[in-house]
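Let's start with one chain on its own, the form predicted alone, as structure tokens.
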Amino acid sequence: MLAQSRQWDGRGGRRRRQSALARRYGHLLFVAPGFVFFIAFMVLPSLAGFAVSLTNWTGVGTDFSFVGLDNFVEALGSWPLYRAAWHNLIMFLAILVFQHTVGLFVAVQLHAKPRFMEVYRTILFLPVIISLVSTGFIWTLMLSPNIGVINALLKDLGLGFLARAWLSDPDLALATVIGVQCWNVLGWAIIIYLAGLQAIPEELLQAAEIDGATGWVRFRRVVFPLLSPSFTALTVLTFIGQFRVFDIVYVLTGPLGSPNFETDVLATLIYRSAFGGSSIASNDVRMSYAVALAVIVFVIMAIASTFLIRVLRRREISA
């Protein structure tokens, strides 16, 4: 009987220590998945093409020469890379500067509720589940100076002073993209300040109505530092849009960012590299530098990706 009872008290004691160890650590199975996934995908393909970057692989044969941190150098050293940066950051503020103005007196008209408001949302949020190559390809014959429906309407308004060839202007160029890139995201802003708006308990704006606030000073005491999560989210995710974007921009002006390279981004210099197209009759196909220049772009991202959640956190916090 004694030996019964430890035995049964040796197999109690191990379902328990399985029992505890099932609830402190079984959740990792549920992850485990999704995790091995982002470590096949993502993971093990990064550290590939980082390995990549440190040869000199046209991306056709087998040659594999070790050249170090040279296409880094090389590339560091490029004024075409500050160019397309340049431009990248030009696009940020600028549709930064839209949304969070245009989006954001959208947003607060909608919360209003007006008649037909689920019709007017619903028009304002279509571009943005037009895919990008459709909507280059739609504002490529609105804008063409020949068949265009934009300049047709300047002329029929009397305004035919005002037509330009828009995509081949340097002067416009990059102007144009950035108009149609607003047009595109400006359902995600509102969205994503609608949302905030509709986060805010109404028993705070009753309160401050209370006290005798007036709507614009409700709205900049209470309503604005409360979307602070709002602005925080559409900061970074139009920051990371905008410095990855390229199938606009490679369906309105092509991988040259013509005209004269006045739209040229970080996207299609990357694309150039990679697959040739630096002039009309390149056959400079070189990956691994492609390769070395999208490395460098992800580090540049996260690091100010992160700096920039980190700044915007803590004015949530002030606010």
Partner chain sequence: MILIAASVLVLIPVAYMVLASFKTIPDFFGNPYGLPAHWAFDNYTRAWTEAHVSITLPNTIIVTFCSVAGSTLLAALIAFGLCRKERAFALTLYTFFVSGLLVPVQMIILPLFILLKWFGLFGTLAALILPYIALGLPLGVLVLTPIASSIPRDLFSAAQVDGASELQIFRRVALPLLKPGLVSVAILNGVWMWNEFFIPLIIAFTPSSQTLPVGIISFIGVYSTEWGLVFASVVISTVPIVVAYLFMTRQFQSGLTAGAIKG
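Numbering follows the first chain given and starts at 1. This structure is a prediction, so every number in the text was calculated from the model and none was measured. By rigid core we mean the largest C-alpha set that fits within 1.5 Å across both forms. Compared with the form predicted together with its partner chain:
- For F66, the Cα coordinates differ by under 2 angstroms between these two forms after the core has been superposed.
Switch over from the form predicted alone to the form predicted together with its partner chain, please.
Single chain only below; no partners, no other molecules.
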């Protein structure tokens, strides 16, 4: 059928006389190659993944049986899931605040069109291009208690009492991971807010000025509400990014989210459940359980991001 319609399409096209079939379904030939890839490497694995989550398969061998929703029940009743989700939530909120304050502030500075604006813009967006793995290595070394530049600098400035074991102190590790991520993601906030600022019509600002609104009042009442689309985009981007975060945690504090799971996040928890971490006995590694965790995270994220987009869009309209 498909081969036939391909022929029809080729001949018919040249003679400007297409069969009804080709006219109605010919466009699907353009979709077909991508469709095959998509089915083979995304849809089938997703379905297979869901099927695996309903079994007790460990990941090796052929010995497994159907266990229904047992994995889901166990996962939802397990403490590490909530601890990891809590860390994701803290990271999300901290970076959200950072992006909407520091990021917005820098974007406003850039929007004032200072000299070398293009240079600043190029530099400030640079970390976004640099991989999280490279970012992780740079900061692992800089923050190292023995050979790192940060503690050495603090000592030489006479601030040696501030030197810390940044990534292995249980009270500081999560904050340090957040700080490193701020370095990597600031560029997003700047570019997204800058695009929002540039989209504000000049007349609107002049009108506000004539009405006596200047400085902070004008920003608060006129500019900021008009930045709502940027606010929404950045919030959703940060949400998705922070609930999927893996690379940077893996490099900075390892698959165990050390020290003592203080930086453990959902993605490292899933990774460990599927492939093991250095201190986990191999009989703890259960692929089916890991996939069940991934399904739970997927469902919650899908619901949360839909909700988030809806709430923020409403705010945009009423603003």
